[in-house]
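The chain below stands alone, shown as C-alpha cells; this is the form predicted on its own.
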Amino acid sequence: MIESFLGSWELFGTTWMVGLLIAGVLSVVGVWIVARDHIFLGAAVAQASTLGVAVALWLAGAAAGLRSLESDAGATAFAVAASVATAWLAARVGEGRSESHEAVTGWVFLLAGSIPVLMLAHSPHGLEEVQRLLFSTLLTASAGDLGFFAAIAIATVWAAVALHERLLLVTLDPELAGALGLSRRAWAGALAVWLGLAVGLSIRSAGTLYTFGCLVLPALIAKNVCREVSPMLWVSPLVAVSAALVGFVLSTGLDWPPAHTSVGLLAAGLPLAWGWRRLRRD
C-alpha cells in the first residue's frame, strides 16, 4: 500500500498535502470548539458554507452579469462569508438573547441544509456541486488551495503558540478574562472569523464530511486523552494528521474515497479514547 501511495504522489501529491494541512488547521481550531462544548457549531458552520456556495451558483444562474460567481473564487468567497457570518452569529448568542446557543446553531444547520437544494432544484449543475460538497472529496484540490492552506497553517501555528494562554482564558473563563481587561466580544469575534475562514475554505477543497470530521473528532480524542486543555493543542493535530496520512495510504491501496477513509479512522479512534479515559479513572 505504501508503494501505491508513493507511486500516486506525482498525480495526487498536491491533494495529499492539502488534505494534511486541512486536517492540521481544523484540528487546532477544533480545540476551542470542543473546549466550549460547541460541537454542533462546527456542523452548522460547515453546512452554512454549502449554503454560501448555493447562493453564489443561484445568483450566477439568475443574472448573466454574475456568471463569474460560478468560478472557484466566487463560490469560495460566498462559502467563507456564510461560514464567518454563522460563527459570528453563534458567538453573539447568549448576550441578552432569549434563544440558546444550541437553538440558533440548530436552526442554522437545518436552514442551510434545506435551502441549497430548493434554490438549485432546477439546476442540474448546481445540485451536482452541492452533492459534491456533501459527499466530500479531496481529489479536486489545486496548487492554489495548497498555497492558501499553507498560509492559514502558519497563521494558526503562530496563534496557537503566541496567543494560546489568552485564547484559553477567554474560552474557559470569559468572566476572568473580562476582569483582566480582555474584551470577550472582540476575542469571540476573532475566533469566529478564524473558524469561519478555516471551514469555508476547507469545504470547497475537501467537502463537508472531511471538514467537520477533522474539526471535531481529533479534538474530542485529545480531550479524552489529555488531562488539561493546553496539551490538546499538539495532541489534536498529531491525531488528525496521522489519521489523514494513514487514511490516504489505505485509500490508495484499497481504492477507497480518501476523505471517508480518514474520517472513518478518526471515528474509530474516539471509542478507544473513551476507553483510555475510563481505564485512567479506574
The other form holds:
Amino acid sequence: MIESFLGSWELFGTTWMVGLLIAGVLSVVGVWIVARDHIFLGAAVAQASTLGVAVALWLAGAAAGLRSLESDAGATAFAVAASVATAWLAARVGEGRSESHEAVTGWVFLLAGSIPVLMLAHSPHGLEEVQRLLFSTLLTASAGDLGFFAAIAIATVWAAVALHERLLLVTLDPELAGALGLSRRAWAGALAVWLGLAVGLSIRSAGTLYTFGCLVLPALIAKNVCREVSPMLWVSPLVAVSAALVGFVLSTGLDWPPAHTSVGLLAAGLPLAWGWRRLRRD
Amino acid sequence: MSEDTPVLRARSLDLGYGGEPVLRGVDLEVRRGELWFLIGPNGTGKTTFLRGVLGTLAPLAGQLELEPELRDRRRLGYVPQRCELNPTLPTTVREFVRLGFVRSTVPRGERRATRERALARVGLENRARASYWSLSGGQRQRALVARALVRRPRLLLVDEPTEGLDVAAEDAFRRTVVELNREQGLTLLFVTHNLHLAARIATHVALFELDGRVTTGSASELLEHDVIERAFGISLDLASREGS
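Would you mind generating the form predicted together with the partner chain now that we have the form predicted on its own?
Complete assembly follows, chain above in first position.
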C-alpha cells in the first residue's frame, strides 16, 4: 500500500502536499473554533465559500465581460471574500445581544447552502462545480494552491509561536484579554479573517467535507487528549497531518476518495479520544 | 514617587455607555495601602467604575488619573466577577494562572517563580498541575486572585468575588485579601454586595447610589445603620471592624 502511494507521488505529489498543508493550517485555526465552541461557525464559513464560488460562476455566465471569473483565480477570490466576510460578520454579530451567535451562523449556513443551487440551477457546468465542492475532492489541487498554502502555513506557524500567549488569552478568556488591554474587537476580527482566508482557500482545492473535517475534528481530538489548551496548538496539526497522510496512503491502495478517507479516519478517532479522556477521568 | 501620591484619583468623573452617564461627578482619591470597598445597590455603576479604571471605558466627562506606574495598566491586577472559560476545555491551574502574564512587566525568566509564589499566596501551591475544573468554587476564586497577582500589581481590582461562595470559602478568601493588604501593602478596590465583609475589613468605602452619585468616606462613617438604610432601603446592623 505504501509502495503504491509512493508510486502515485509523481502524478499526485502536489495534491498530497496541498492536502497535508490544508490539514495542518486548518487544524490550528480549528483550535480557536473549538475553544470558543463556535463549531457551527466553521460549517457556515465553509458553506459561505461555496456561495462565493457560485456567485463568481453566476456573474461569469450573466455578463460576457466577467467571463474571467470562471477561472480558478476568480472563483477562489470570491470564495475567500465570502468566507472572510462571513467569519468577520459572525464575529461582529456575536458582540451584540439581538440574536444568538448560533442563530446567525445557522442562518448563514442555510442561506449559503440553498442560494448556490438556485443561482446555478440552469447552468449545468456551474451546478457541477458546486456539487464537486460539496463532494470534496483533492485531486484538482494545483502548484498555485501549493504556494498559497505554504505561505499561509508559514504565517500560521509564526502566529502560533510569536503570539502564543496573547492568542491563548483571547481564545480562553476574552473578557480578561479586554481588561488587560488587548482589543477584543481587533482580535476577533483578525481571527475571523484568518479563519475565512484558510477556509476560503481550502474550499476550492479540497471541498467542504475535507475543509470542515480538518477544521474541527483534529482540534476536538486534541481537546480530549491534552490536559491544557497550549499543547493543543501542536497536537491538533500533528493529528490532522497524520490522519491525512494515512488517509492518502489508504485511499491510494484501496482506490477510495482521499478526502473522505482522511475525514473518516479523523471522525473515527474522536470517539477514541473521548474514551481516553474518560479513562483519564478529568 | 512620594508615598502620599494617590494611586488613583477621580475628579468630577462621569462614566457610562452610549453617551449616557451611569456615574455622575465622582470624586475619589485612593492612596497606597488602602482597602476600598465599593458598595451599593445593583445597577449603580460599581463595575462601570472598575471598567473606567481598567481603561476599557473612557470617561464621558471629568478625569480619572492613575499614578504614572499604572498608566499603561501593566501593573493593574483584575479579578473579574466571573470567568468566560469554556467548561469543556482542558486546562490546569498553572496554565490558567499563566494567562495573567499577558502584557505584564514580569521578565520571562522570573515567571515560573512568580507563578509559584502567587499560587502559594492563595494556598493553591499543591494544585498547580490539577485540572482547573477539579477546583471548588472557592479555590477557583483564589486561582483568579493568583492570576491577578502574577502581574505584581500595585493596584488590585476585585469584582464581587465572594458571590456564590459558602461561608468557609468566603472566609478563606477574606483572609487572603486581608493578608495581601496588610502584610504586602497592596492597594485594593473591592466591589461587593457583602456589607458584613466590608464592615470587617474595609479601610475606606465608596457608596454608589441610584442617582449616579458616589459618597466616599471611612468604613465607620459609611457603614452606619442610617446610611445603609438610606442607600439600600434595609435595616441592617453590621458586625464590628476586624482588628480594631
